[in-house]
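Have a look below at one chain only, the form predicted on its own, in structure tokens format.
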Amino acid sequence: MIKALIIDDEPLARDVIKSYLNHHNDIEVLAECENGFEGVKAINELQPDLIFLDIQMPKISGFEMLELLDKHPHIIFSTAFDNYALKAFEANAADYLLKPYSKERFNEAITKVKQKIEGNVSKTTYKVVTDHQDSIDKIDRIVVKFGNKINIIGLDTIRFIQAQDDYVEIHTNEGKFLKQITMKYLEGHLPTDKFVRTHRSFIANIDYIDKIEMYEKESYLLHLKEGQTISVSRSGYSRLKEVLSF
């Protein structure tokens, strides 16, 4: 028996997949959720095979919750826009429906997945998307797990993100959180106009500068509002001069 989960605000979107489930006996619907906060909490608890997933959902994404698990399911994302189509073969989604779709459409959908679940393939693993897509637009938030909680970060609530080996410790007027994430990724996608990479292992928000000064040939220090100092490169120099025109 294959264990499901339903995750879509949209109580008739979740009525149509529950009505094309029941031509298949062997997939079994634990639970449904209206959001990605309880679908965060559903998937640790249930351990689903398969997720279906819609994408734009109130509070958090489609892919911002899938960004908090620790194990992820099986998932065929159901949603009303293609523009996400590349994100999700590139999260390795087992199928991708455009509402509305068809029962013959959402039967070649279970159809992949079963093949993924019988042939022992991989499930999602989120980490290819964010190192790996380039064509989304630009995000206005942050979304991370700090224990059982889960905090949607403000980019003005943002001093500065440093590297951390696989991880970004994001440092905010509310504290420090880590996130499984790339610099490249965060530089590629936050606002060029208010975040700057200033070194390889940081990147600043321009509204917490207080000032720069020379530390060594080439290399300057970024001193910050809140009193913390960080690097910057030659390169990370010649971006600050262009983006604060001085």
Given for the second form:
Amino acid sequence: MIKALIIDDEPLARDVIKSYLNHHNDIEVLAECENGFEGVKAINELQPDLIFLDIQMPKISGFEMLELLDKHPHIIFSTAFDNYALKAFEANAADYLLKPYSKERFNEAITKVKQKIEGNVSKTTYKVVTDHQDSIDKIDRIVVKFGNKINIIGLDTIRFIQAQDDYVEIHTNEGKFLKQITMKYLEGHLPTDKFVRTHRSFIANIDYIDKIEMYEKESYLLHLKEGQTISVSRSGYSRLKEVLSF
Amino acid sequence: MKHPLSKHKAYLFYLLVWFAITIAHIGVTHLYFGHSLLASSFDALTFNIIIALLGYAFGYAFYYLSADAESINSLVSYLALILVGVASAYFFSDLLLRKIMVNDASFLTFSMETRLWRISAATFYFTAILIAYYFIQYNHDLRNRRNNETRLEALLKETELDALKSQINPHFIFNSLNSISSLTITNPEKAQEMVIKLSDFLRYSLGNGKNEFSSLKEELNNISLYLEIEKVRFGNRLNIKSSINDDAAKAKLPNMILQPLFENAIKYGLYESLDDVQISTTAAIKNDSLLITLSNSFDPSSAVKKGKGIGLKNIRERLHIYYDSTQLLKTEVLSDRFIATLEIPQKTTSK
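Hand over the structure of the form predicted together with the partner chain; the form predicted on its own is what we had up.
Everything in the complex follows now, all chains and molecules, and the chain you saw is the first one.
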């Protein structure tokens, strides 16, 4: 028996999937979720083998929801957006269904998932891929998990970001958050007119810069408003110079 | 390569002018200075034909010297052309005359004595030709530019309006079709109802390009189709309230101008929120203007993606095109409500 979850904010869209699944006795729908928050909770509690996932949903998108998961079920995307196919592929999705889709097309997707399950294709965890920097839009918020709570961080509240091994530490007005993501990805996807990679381990939001101070030859310190200090390398200094035009 | 004289057989006129000048030249040399008709003719022909040919050839140079380049460069080029023209006309005609008229001593003296005259005449001819070219080209450019400008303006306005109007979100259409697909399984009657609503909405939205203005009533009817479709998609989460005066309902406004406001209300209110959403509309006439206020609740905690503001920008641009004012759309964000106020002047829309 394959355990499945449906995550979509539109009841009628969930109905289609349920009704197409009537013909598949080996797939059981454990729950339906209306948004990503419910999705994360249900996935962690019910440990489904398969999720049907919409992309545009309230609060957090389907992709943002995936970022919050430690372990991944198999994924079939079900969306009206055709421009996320590449990203879905990067998320190792079993299939990408474009709404509205036929029962035949749906069955194809199910066949693919079954092959994956039977062939024991590993459910690789979703990692934000850093290579296709141009293929993916700029991000305008970051979703993090803090204990059991999900936080949506608006970019203007981020003061600076610090590298911590496999994670980054996001320092915001509301506190620090950890997220498994690379500095390179953030550097490529945060708006370049606001965020500057000042150092191998630091990205600063220029809105919070108080002053820049010479530390020793070719090395600087960046003082942020309200206290913190972060390092600036030589190339970081020239990037700051360019963005702040001084 | 286009010669300035290629239009309207202007070269015939050019030939005629040179014919007249040559005849005059012969006349003056023969009758006034008393040289033989043969000598006078040779003189006039060599001198004038050289200038006429060179002058014609200079026309091609105008292909490269744009008439509106009022720089010192083009002035220098004109002077250079005149200098080259005068020098070659003078020396070649002199050379030819010396070869042909070896026997006519008095004519050769005459030609020596009138050297200054010849140079002046040649200078005058070339200058006149270049000035004529300049004006022909200038006129031509000017007319071209004016034509282009008016054509461009018309085209721009047309495409601009087209582009601004056709901003219906394709995802809305596909998601609605998906809802219909779902209803065909569970509730065929409702599916049919929704197909009809979607068709009516699309027909009005896409097909109404010919009328640039509609009454507020027509517009709101169309928008209610849109909202009903969204209601089918999202169930009871969407609450609509409206209060429209009778006067206001009859007032005219550019069609589809309200649509982006409602789309934004749905997008930020409904798509991005987990709670119920209120959209309320009021409209009234005040000081010869139709005032429409649209307010929707949204969830301030969702750090909503700010969007590119295309919808609002489009409305502003369209209003600017129609009413020549940038102050007709005002927006306001309260803690959990977004309010847009639209002012549509009523006097100018009577076309």
